[in-house]
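Let's start with one chain on its own, the form predicted alone, as structure tokens.
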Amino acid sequence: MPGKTTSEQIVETADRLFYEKGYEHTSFADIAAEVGISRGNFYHHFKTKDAILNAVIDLRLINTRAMLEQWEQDGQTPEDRIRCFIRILITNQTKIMEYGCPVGTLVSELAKLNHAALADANRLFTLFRDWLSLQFKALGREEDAEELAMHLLARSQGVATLANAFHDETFIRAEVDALSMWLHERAREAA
């Protein structure tokens, strides 16, 4: 990672990591090992493992954010948008068949060790709500837009869910062609 400061480094690798093994089974020494730094070093930008978690989250709040707006850049119609958010299935598909739903496995992992972050994970979900449920009241569905919001988004997870337990790319095709014939009924009854 040419041009990132150790830290940087650090929260990137953890972020990578957290996701393919998961945040409990990520020790220090791995995040050290892979940035090529000593364990002396690392604790030097980062007390605790917690303090990386933070950092973690607060580093997919960022990039989500980012995806988010390249979206509202690259959709013309909020049912463009809210098709970027259902194609990103397709998207990460290799990844998603490997590990799961980057958020949905971090929340899911946190939630089971009653771990003090999970709140602050849950905002990455709730990133994703407010989005969709913009973009459905864009659509013309002010009336059930959070609903709409909501059953898109447990939709998706549990794409992922399926995709992570079969690693079959052709469920994953299916689902999305299906989430969007629906997303289009929608904006066809919004009409």
Contents of the next structure:
There are 2 protein chains.
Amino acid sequence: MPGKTTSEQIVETADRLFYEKGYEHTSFADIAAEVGISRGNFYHHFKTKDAILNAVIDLRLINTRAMLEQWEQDGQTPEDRIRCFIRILITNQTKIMEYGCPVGTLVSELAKLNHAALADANRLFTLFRDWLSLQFKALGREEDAEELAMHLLARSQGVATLANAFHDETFIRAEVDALSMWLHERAREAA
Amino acid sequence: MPGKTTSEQIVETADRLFYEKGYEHTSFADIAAEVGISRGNFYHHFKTKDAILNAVIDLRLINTRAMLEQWEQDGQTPEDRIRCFIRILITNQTKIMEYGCPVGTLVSELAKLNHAALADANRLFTLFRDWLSLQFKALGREEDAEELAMHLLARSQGVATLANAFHDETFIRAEVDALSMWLHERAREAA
DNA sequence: GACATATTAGGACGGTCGCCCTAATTTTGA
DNA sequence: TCAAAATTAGGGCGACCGTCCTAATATGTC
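Now that the form predicted alone has been shown, please provide the structure of the form predicted together with the DNA.
In what comes next, the whole complex appears, and the chain from above leads the way.
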């Protein structure tokens, strides 16, 4: 990774490995090996594994906020913007089928580990929820915006989980289409 | 646990701990301590950790089959029976909010670990899917029974994941109600 | 050029892991 | 009744874990 500091490389590699192998199953040695540094050097940048996890969560929050802002520019209508969210399931299809949803699987794992960073990881979920809620409000669903946001979030999570379990591309397409129709219907009701 | 063999106690304790703490995060020592036996004794019953996992998966398959059969007796119509499935989200509310769905979280973890038992664990999903598919067929939805089954499975997974993340009881109720209405609509269309 | 700081490598620490062995005890059954 | 089998306890093995230390090198900074 050219033009990146060692710390950045560590966090980005940890981000990927935590997603692909899980937090607990990823060791200092794994990350150090992939970055190409010694474990001693590693310790200089991050004192504990928890510190890396926090950095990874912060990075994901930053990247997610950037993505949401991008969608606000891409999508002209709130409906378009929400559709951007739905389409992640297609965009990230391959990775989702292999590793599930990065947010959902991390939160699940941290919940089982009783890990202190669980609350931080959950901010990824609330970030999506609040953004979706905002879009639904802009769509004219002031009353039930948050419920709609939670519903959409849940549907996406479910699709990701089953896509991971069944490796079924057709299923993803069908559910994405159903979600698009559901969204359009909610928009139509509001108008 | 009176009237249970040591092997049974081990498998049942492992079943619970794998659910609550995750497979990897549960050690031989954890299980042995909860059962109240030594690690040496443990080894006599199960040579490897994989063997325990296989036994746990087998137990879950057996328990699930028993539950499905029970539902076939409880529910008089296919719609009633599918509603039994939906209602697990209410029945197991507390545990789901704390640990997520036992099937979904196990499959997710094994997928990340690249564990050989992943295919076996997935049989839990296919068991539910096939049973639901059968019920939808009995409901008169021969054409799209499997899609409906997958859809319902996904919705349940999503609800479980978000219930675990947000600890929101109201959300579960709302989604269960929505699922019930969705089911009723599918039944109505068939009739 | 000299000195402080930042970065790096490599190894060692205590602890826990899954796994395995042996020996004692209990249970079984011919 | 008594030997075989099943069950149990307890300890130990090598490997890996997160963590930490020291020493060497690189990078400024005056």
